[in-house]
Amino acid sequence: MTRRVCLIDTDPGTDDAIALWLALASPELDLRLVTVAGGNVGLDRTLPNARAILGLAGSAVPVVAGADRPLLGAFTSETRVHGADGLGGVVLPEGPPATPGIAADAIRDLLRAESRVTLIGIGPATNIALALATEPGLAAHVAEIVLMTGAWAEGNITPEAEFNAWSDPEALAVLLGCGRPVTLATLELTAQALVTPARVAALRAAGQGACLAAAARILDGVPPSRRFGHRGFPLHDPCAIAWLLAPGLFTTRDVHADVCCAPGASRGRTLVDRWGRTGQAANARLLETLDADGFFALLAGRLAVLR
């Protein structure tokens, strides 16, 4: 097996925790680095959360702190979904210390050392954007950028904007314009990964490990979404990881994507040209449909191997 060298940039976050465990459980991914920003909650919580998530899995992957604010303005926490602590009140044992340094520097160091690195962003894009904007030549070492961000229809933090894109649209614009392949898992895709009580029960029944049990407890604590008739809630971030593991679960479309960086009600809106109406060349692959049963089977099977 040829393993894909990658890093994950994250803001844990309930769904970030599940995504990190999925990546750690997957031998296809050679995870070299986890970088952390504020976002779902502040950096003072996301950093210890990331350390605890990796620690519970017994992982020695370096965790490096990054941006505590976007390129402009400030992050706004989403405690209604993730709770004040970011993990919905689920307490994990304290993880190993963070690796000293700054996330953007660590990302650049990895890109200098490796010729093909997949950058996985499941939070605001600040850390990755800082790394590429300050040394643009390193984009040549990026194999692919996979982002859970954006929406082509309706937002989840404003009527038009998805949370990660809205948190730092300037950073997302840097990644969309960097010239490397970008894959987008938008809200329309992640809505198909609907967590229901039956799916949580199936996940819990898949094994006895501490990570699996913690994942089930975290998912139990996320409030069901009014948008889905309180039947469940979408599991956003693991979709980005699943794309790299099982692309056959997805259908895709090549699109031109941009993001609104202007102030006002449309800030953070992602403009996804699904039908080529603008005539602009495609700069992104849009994940359109998901085999949800296959996705949750993959998730349960992988998490069951963790300790």
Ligand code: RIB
The other form holds:
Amino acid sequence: MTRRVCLIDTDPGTDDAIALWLALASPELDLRLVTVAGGNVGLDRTLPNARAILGLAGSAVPVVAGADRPLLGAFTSETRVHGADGLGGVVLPEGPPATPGIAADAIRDLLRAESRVTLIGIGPATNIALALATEPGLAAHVAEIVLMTGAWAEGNITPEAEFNAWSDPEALAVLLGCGRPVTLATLELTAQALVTPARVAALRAAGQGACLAAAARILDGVPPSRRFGHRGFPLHDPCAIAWLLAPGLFTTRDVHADVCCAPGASRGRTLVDRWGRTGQAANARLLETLDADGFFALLAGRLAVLR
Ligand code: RIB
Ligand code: CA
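Could I see the form predicted together with this ligand next, after the form predicted alone?
What follows is the entire complex, opening with the chain shown before.
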């Protein structure tokens, strides 16, 4: 198996935790770096959360702190979903210290060292944008950018915008314009990965390890979503990881995608041209449908191998 050299930029975050454990449990991914931004909660929480998530899995992957705010504008968290601590009140043992340095520098160092790196973004895109904007030539070493971001129908932080895109639309614009393959897991995709009590129970029953147990406890603590009649909630970030592990679970469509950076009600809205109406060349691969049962079976099977 050719392992895919990758990094994950994250704002843990309940769903980020599950995504990180899924990546760590998957031999297809050669995870070299985890970079952290403020997002769901402030960097003062997302950084220790990332350290604790990797520590529970016994991972020595470097964790490097990055942006505590967007490129422009003010930082805004989303504690309604993730709780004030970012993990829904689940307390994990403290993880190893963060690696000194700045996320954007660590990303550039990895891109210089490796000819093909997959960048996985599951939070506001500030760190990755800073890396690529500082040294644009390094984009040639980017194999693919996989993002949980955006929505082509309805938003989740405003009526028009999804949280990661809305948190730093200028950063997302840098990634969409960098000329490298971008894969988008939008809210319409992640809505198909609906976490229900039955699915949490199946996950919990899949194994005996501490990571699996913590994942189930974290999911137990996420409030059911009004958007889904309180039947459950979408599991956003692991969808981005699953694309790299089992692309057969998805159908895709090449699209032109852009993001609104103007102030006002549409700021952060992702403009996804699914039908080629703009005549603009495709710059992204949209993940359209998901085999949800296959996704949750993959998740359970992988997390079950973690300690
Ligand atoms: O809108 C969902 C996204 O915003 C997820 O990545 C979640 O963790 C938050 O970062
Ligand atoms: Ca996230």
